[in-house]
Structures are given as C-alpha cells and as structure tokens.
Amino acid sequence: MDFNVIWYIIIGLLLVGYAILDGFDLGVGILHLFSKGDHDRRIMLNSIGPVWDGNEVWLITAGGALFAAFPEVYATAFSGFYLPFMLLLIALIFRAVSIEFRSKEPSRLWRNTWDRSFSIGSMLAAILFGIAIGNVIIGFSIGPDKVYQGTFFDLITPYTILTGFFNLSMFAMHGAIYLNLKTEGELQKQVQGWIKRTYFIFVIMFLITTGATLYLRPEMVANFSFGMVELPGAYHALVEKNQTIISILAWLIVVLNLLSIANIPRTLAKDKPMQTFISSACTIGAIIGLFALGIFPNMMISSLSPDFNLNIYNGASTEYTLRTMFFVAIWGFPFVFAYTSLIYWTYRGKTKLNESSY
C-alpha cells in the first residue's frame, strides 16, 4: 500500500467523521421549525451549542488534507463546484449567525427570522453536500486539461437532485436520533415521533437511490464484485491482487449497513437511545465507505472520457510530500480525537437551559 492509497483512506475517514458529527447538527437544524415554542427551540439549539463549530473542524481538516495531498483534485473540485460551494458557504454562515444572534433579542419576529434562517441554511447545506456526491458518482464534464467544462446548471440533474434529497433525509433522521439523546419529557416524545417519520422517508430514499445508482453506474460495485463486473480502465493493483478479500470485506460492510438500518427501530422501541445513535452513525459510515470503494482509485470521474478521470496518482502531490504529511498526521490526529472526545464528555447528558444558554 503506497502513500497515495493511505491518504485516500485518511481523507475518507475525515469525511466519515464530519458526516457523522456535523450530520446530526445539520439534522437538528432541518427539524428545528417542526418544534413549537421558544423553550423547545432553545433546547434544540443548545443540544448542539457546545459542539457544532468543533464538528466543522473535520470538514476543514478534510479540505486541507485534500489540498495538500491531492492538489489537482482540489483545484478541479473547487473550480467545478465553485457556485455550489459558495452557496454552501453562505448556508453554513447563516446557520452559525442564526445560532449566535437568535438569543440576543426577545422579540418574536427577531427569533422567528433566525429560526427560519437556521433551518433553511441547514437544509440547503445537506442538499448541496448530496448533490456534490451525486456528481462525483455519475461523473461530470472534466476535460483533458482537468478543468470542468460545464455550467452550474449541468450539475443539477434528476440523479443529483435525488442524492441531494437522500442526504437531506439521512441527516434529518440522524439529527432526530441525536435529539433523542439530549431531550426529555414531552419534547423527547415528539422527537421519537420525528425519528419514526424520518426513518421511513430515509429507507424509501435509500432504496430508490441505491437502485438508481446501480442502474446508472453498475461499475460502482466492480471493485467488490469478485471480478464479475467490468471496471472502465484497469483495476488498481491493490484491488487486483486482493479482489476476493476486498470483495468479502465490502459485502460485510453491506451487511453491516443493512443491519444498522434495521437496528434503528429495534433500539428505539427498546428505549436504548445510545444504541440507536450508534446504529445511525454506522449507517452513515458504511454508505460513505461503499461510495469510496466504488469510485476507487478515482476521485473525480469525467463524463467525457475515463482518460480524463482524476485519480489518486494524476491528482496527487509528490511522494515526498505525501510521506512527510503522513508522519505529521499521525502526531496530529490524536489531538483532534482528544479534543473531540473531551468536548463530548464535558457536555454529556440531557440539555438544560441556564443563563448562558442560547
């Protein structure tokens, strides 16, 4: 295994961490307007208050790692998705401003305005993340100069809209499951109702998106098909030499994915909220893991020609850079895990309001 593969895995793990952690606070924002009354909305905001900005560190770290390890991929992604990323940035800024500003005035109009801003920003961010992933799966018009040749509207297709709303449903479910950990009383009963509804929508979207992906891009399973599905271009040597082992591991992830999805209503019925949250986190991790394995070793797929794909070699920094970064990362990652763990341990338990609350 070379450093190109190692950095592909590291960036994938960072994105899994981001999707699990920021996924639930985006989900809380998506559900925010469904709660009634100032008290319940403050509970929801304060349930993510100590952690939401720390969660976004994972996205910033993943972006920084992508820039340093795969600069050509970073350049193509940020030029091709320039307008969507600007919209995403605006959505994330509005979320942050809404959380900070809402409690500054007692006026109902003031608070309702920031409530809507918080919720719309959260929904827009979740949909845009899904649209970006959908474009990576289906491919977009990257030319021989590694530059995106389409327009913003070329990125909006029925499939990418589907992946956008699939992501919205997944984060909404994940957010409701997180709120089940942080609330009590009547609000918790209301949250448990949200879990059931969002779970039902998520399962429907999961089945439709999986079917559409396999229909439009059957080669997404080529790396773990025991050699039964042809991959455009050559297999990576790592996959070719270990195809049976990788296929078995990948199908174990598929089984884990299905079991974790099925375990959500079971643990909810048994009133085990932490197990429900772990099942939801495993579901997100498994979906991203299968996506990463499906496109490997590519990182950006060209819809014009497989020759124009950006992969972990033609989009990478030098081996010296990747090696140096790796030894820096193995010292830096423990600090990120320690910081994250300390924050969550400090603010564990049910959310209570006090004078310093939002």
Contents of the next structure:
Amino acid sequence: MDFNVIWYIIIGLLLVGYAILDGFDLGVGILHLFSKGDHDRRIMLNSIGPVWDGNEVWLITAGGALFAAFPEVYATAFSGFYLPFMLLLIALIFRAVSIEFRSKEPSRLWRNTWDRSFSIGSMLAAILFGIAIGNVIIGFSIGPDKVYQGTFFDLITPYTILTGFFNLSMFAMHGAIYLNLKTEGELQKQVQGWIKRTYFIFVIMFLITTGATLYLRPEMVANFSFGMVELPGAYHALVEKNQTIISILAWLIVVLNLLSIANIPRTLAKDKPMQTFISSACTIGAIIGLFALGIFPNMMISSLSPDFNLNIYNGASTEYTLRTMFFVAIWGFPFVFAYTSLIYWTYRGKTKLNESSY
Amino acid sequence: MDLDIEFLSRLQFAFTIMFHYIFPPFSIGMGLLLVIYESLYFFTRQKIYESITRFWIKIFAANFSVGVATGIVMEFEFGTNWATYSRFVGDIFGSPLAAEGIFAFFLESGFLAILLFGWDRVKPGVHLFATCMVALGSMMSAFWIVVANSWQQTPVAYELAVTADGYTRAVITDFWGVVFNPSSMVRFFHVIVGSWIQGAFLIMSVAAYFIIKKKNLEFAYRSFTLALIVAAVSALIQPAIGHYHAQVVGEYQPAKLAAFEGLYKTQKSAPLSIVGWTDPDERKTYGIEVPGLLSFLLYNDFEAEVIGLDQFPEEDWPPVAQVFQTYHLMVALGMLFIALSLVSLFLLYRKKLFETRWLMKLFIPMVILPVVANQAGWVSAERGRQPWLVQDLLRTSDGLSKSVTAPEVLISLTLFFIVYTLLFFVWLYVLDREIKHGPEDYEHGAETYQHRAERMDPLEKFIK
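Now show me the form predicted in complex with the partner chain, since the one above was the form predicted alone.
Below is the entire complex, every chain and molecule, led by the chain shown above.
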C-alpha cells in the first residue's frame, strides 16, 4: 500500500467524519422549522450549539487535505463545480451566522427570519453535497487537460437531483436520531415521530438511488465482483493482487450497511437512542465506504473517456508531500480525537437551556 | 460590456479576503486579552473580572462566527477561481492549509465550545485552559495561513517539474524549508502584533464609550487599562518588526520595496519619504523625504545602493501608486498608535486618563483605524507582489480556472457582495445590542464560583 492509497483512505475517513458529525447538525437544521415555539427551537439549536463549529472543521480539513494530497482533483472539482460550490458557501455562511445571531434579539420577526435562513441553508447544503457526490459517480465531462468542459446545467441531471434528495433524507433522519438523544418530554415524542417518517423516506430513497446507480453505472461494482465485472480504465495493482480480500471487504460493508439500516427501527422500538444513533452513523459510514470502493482507484470519472479519469496517481502530489503530510496527520489526529471526545463528553446528556445558551 | 474574468476573479478574491480579514485580527487580539482578563479572575477571585471576561466573550463570539463563516470561502476560492494556480502550487501550498485544519481549527473549535458554553459545565481552571487554547489556536491558524502566503512571496525549497501531461508545476523539496521560508516568521509576528493592536483598540473603544456614558465604570476602567497596556506594548514593538520585515522585502522582493517608497531610479543614499505622492507616468515621487534614510534602514548604511523600479521591465511593476499610498498609510497609522498609547499611558500614570474626556471621546471611533492599518498593510503586501501570483514563477493572469466563465464569477461576486453587506450590518447591529446591554453583574457567588478570598486588585492603584 503506497501513500496515494493511504491518502485516499484518510480523505475518505475525513469525509465519513464530516458526514456523520455535520450530517446530524445539518439534519437538525433541516428539521428546525418543523418544531414549534421558541422553547423547542432553542432546544434544537442548543443541542448542536457547542459542536456544530467543530463538525464543520472536518469539511475544512478535508478540503485542505484534498488540496495538499490531490491538488489536481481539488482544482478540477472545485472549478468544475463552480456555481454549486458558491451556493454551498452562501448556504453555510447563512447557517453559521443564523445560529449565532438568532438569540440576540427576542423579536419574533428577527427569530423567524434566522430560523428560516438556518433551515434553508441546512437543506441547501445537504442537497448540494448529494449533487456533488452524484456527479462524481455519474462522471464529469473532463477533457484531456484535466479541465471540466461542461456547464453548470450539465451538473444538474435527474440522477444528481436524486442523489441530492437522497442525501437530504439521510441527513434529516440522522438529525432526528441525534435529537432523540438530546431531547425529552413532548419534544422527544415529536422527534420520534420525525424519525419514523424520515426513516421511511430514507429507505425508499436508498432503494431508488441504489437501483439507479447500478443501472447507470454497473462498473461501480467492479471492485466488489471478485474480478467478474470489468472496470473501464486503469485497474489498480492493489485490487488485482488482492481481488478476493477486497471483494470480501466490500461485501462486508454491504452487510454492515443493511444491518445498520435494519437496526434503526429495532433500537428505536426498544428505546435505545444511543444505539439508534450508532446505527445511523454506521449507515452513513457504510454508504460512503461503498461509494469510495466503487470508484477506487479513480477520484473523478470523466464521462468523455476513461483515459481522462483523475485517479489517485495522476491527481496526486509528489511522494515527498504525501509522506510528509502523512506524518503531520499522524501527529495531529490523536489531538483531534482527544478534543472531539472531550467536547462530546462535556456536553453529553439532554440539552438544557441556561443563560449562556443561544 | 465585455466581462474580464481575470478582473472579476481578482475583485472577488480581494473583496472576500478583505472582508474576512476584518475578523481574525479581532479574534487574535481579543483572544490574548481574554486570557489576561480570565487569568486575573482566576488568580484574584474578583467578581468584576468575571463580568469583564464574560462580556468580552460575547463580543468575541459574534466576531469569531463571522470570521469562521467567511473563512471557508477563502479555502474554496483557490480551487474554484484559481484552479491553474492550484495545480501549479498544490504540492506545496495545500500542506499548510491542511496543517491549519489539523493543528489549529480543531483546537480552536473544540475549546471554543467550552469557552462559550462552559461556565456552568467545567471547573474554572478548565475554562481558563480552554480560553488559552482558543487564543493559541487562533494564532496557530494565523501562522499556517501566513506560511502559505509567505511562500508565494519568497518561494524557496522547491523545484520545477514537468508532469506527465506536459505542464510545469512547483514541487516541494524540503517541507520545513517551505514552512520557515525567508519571510514567514517576520510576517507572522507582524500580523500577530497588528492583530493585538486591533483587538485592544476594540476593547478600548467600547470601554471609552461606557466611560463617556458614565455606565459600568469599574468594568470599563479595568478593561481599558489592560487593553491599553497590550496596545502600547504592541504598538512599540511593531516598528522594530516592521523594520526587519522591510529588510526582508528589500532583499527578496526589491520591486515591491521600490514601490513602497516610490523609488524609480536605482540610487545610492536613497531617501525615505515620510508623506508624499507618486506619479508612475512621470516616474517621480513628491513629498517630504529624508535623504539616505532608506539606505540606512535597509542596509544600516546611509550610502548603500537601493534597487529602483528601473531595474525591472515595466510589465513587472506593481501598481506603484496604490502600493506607495497603502504602505505609507499603514506606517503613519502605526506612528499614531504609538503616540496615542504613550500619551494615554502617561495620563493613566498621572491618574487623569479617565477624566480626559476628549481623549475618551477620541478612542470611541479610533477602533476603525487599526482595521484600516491592517487592511492597508495587507493591500500593500499583496498588490506589491503583482503581477506575480507566485513571485517570479507564476503570473496572476496565468493562475485562473479554465473552466469558469466570467458570468459565473459575476454571479458569485454579486452574491457575496449582497450577503457580506447584509452580514456586516447584522454584525454591527448585534455588537451594538450587546454593547448597549452592557456587562452582567455576577453576584450569585456560590453558584458560579467558590470565592475563597477577595484578593488585592492589581489595577487598583492605577485607576483610583
């Protein structure tokens, strides 16, 4: 295993961390407008108050790591995805400042305005992430010079809209499951109702999206197939050598995915909110794992020719940078896990309002 | 109208970064003062310092959230608008950005949660530790971002390599060489000290407002005094750092230095202009000049030869007039901060500072000037590097994204303009509300803190 593969895994883990952590606070934002009354809305906001900023850092770090390790991929993706990313930035800005500013003024107009911008910002962000991932699966029109050749409208297809809404449903469910941990009483009952509805929508979206993906991109299963499905373009030596182990690993993730999805209603019925949350976190992790294994060793697929794909080699920095940054990451991550655990431990338990709350 | 993508992308970058750069210096400067205030609370156990710390934390939070929200934009823009540049420098430039995420942002955001919401959750010592970590994190974040910027100004530890696709990119040869490139440390200290001044002036401005309004006086006196000490020390050391910084610029970016001073001809005993104006068409600089001083400042020798713009082809000149004026504005404001803080310290020592109403009134609007000084310094540094995106390696016009069209940039620029304008006014409104509301009196003792003893107040003798 070389540093290119290791960095592919590190960035994958950063994205999994981001999707699990910011996923639930985006989800709380998506559901925010369904809660009624100032007290409930404050509980919703304060359930993510101490952690959302740290959660977003996973995205910033994933962006920085992508720039450092795979600059070509970073450049092609960010410039090709220009307008959607700009919208994403605006959405994230609104979301961030809405959380901070809402509490500063008791007036209803003021609070309703920030409630809306918080919720719409969260929905838009979730949809845009889904659209981005959908485009990576379906392929961009990347030319021989690694530059995206399409326009904004080429990015918005029925399939990518589907993945956008799939992600919206997944984050909404995950957010509701998180709120089940943080709320009590009437609000918690309402939240449990949201879990049931969002779970139902999520499962339907999951089935449709999986079906559409396999129909449109059958080669997504190449790394799962024990060598029976051909991958267009470069086959990675690592996959060729360890075909069986990798396919078994891939199928284990499929099983994990199905089990964790099935475990959500079971643990909900048994009233074990923490286990429900872990199941939905595993679901998200498994889905990103399947996506990452599906496109490996490519990072961006060209819809024009497999020769123009950006993979973990032609998109990467030099060996020296990858190695140096690997040691930087090794030094940094124990600290990251330490602070993250400290914060979640400090703010464990049900959300209560006090004078430093939003 | 023909839309020029280069112009629009540069305008967008300038606008988004100048807006963003209002906030981090406040966070860095206030971060240091929060550590000082909270340490005083922790060690003296005086409730007044709890009020002080908790009030400034609220102001800090409003700043910080706008800073974070506008900061992500900067990281994205390298890829969205400057993709060719990102391909060229990715091997080098991405590393400090990733390190900033791993080492600074996680630290900051983690402990920020305790700083903002932790009063009733953690012990006072843990809270103080969290405050220190947030302050440290904001400085580490500045460090990595300044490292990335400095490498573009003084690129070292790289070689040019041709990729398999046949274009050239810069490839790193020594990571620590990049981190400690010739200008990174001096520029880092220059930025940090500038930030301390900016943060301290914000606190002095609000405290002066309370003093004029005769509200929260105990609170205001103590806040002001400590901020004044930070401002005075920072203002006094800044010229020394600036001086050394100018020598580094003179050595590595002579065209920028020549533009700072409007020096068109290479000459011995070059003069330093105090104020003036420069005309790039006539190639003349008018104003009050001290002969030989520039040579002395750069080389410790009044006779030394200084390289002028005539040594560079005109297409490699920075926009001389803008660089000259912003640079001189920054220096002049720096001098003003020294004068003002020395006068104030003298009056504080004579116990007359807070009765000197004209001075207190002056301090209220004064908060704007350090912001202007920091922005002017930033503009002179960045405009002074033009037309190079990476000094002598990559021109700004060659760094653009190929797949992005001018209308797309126009749309995003308009969006940013609208959103940031809105954000700016909301931020002002929220600050205004917080300030009008004023600090709380934390008299509920036992609930928040076990006061073992009310000890001596170290500031007592200055303000009473």
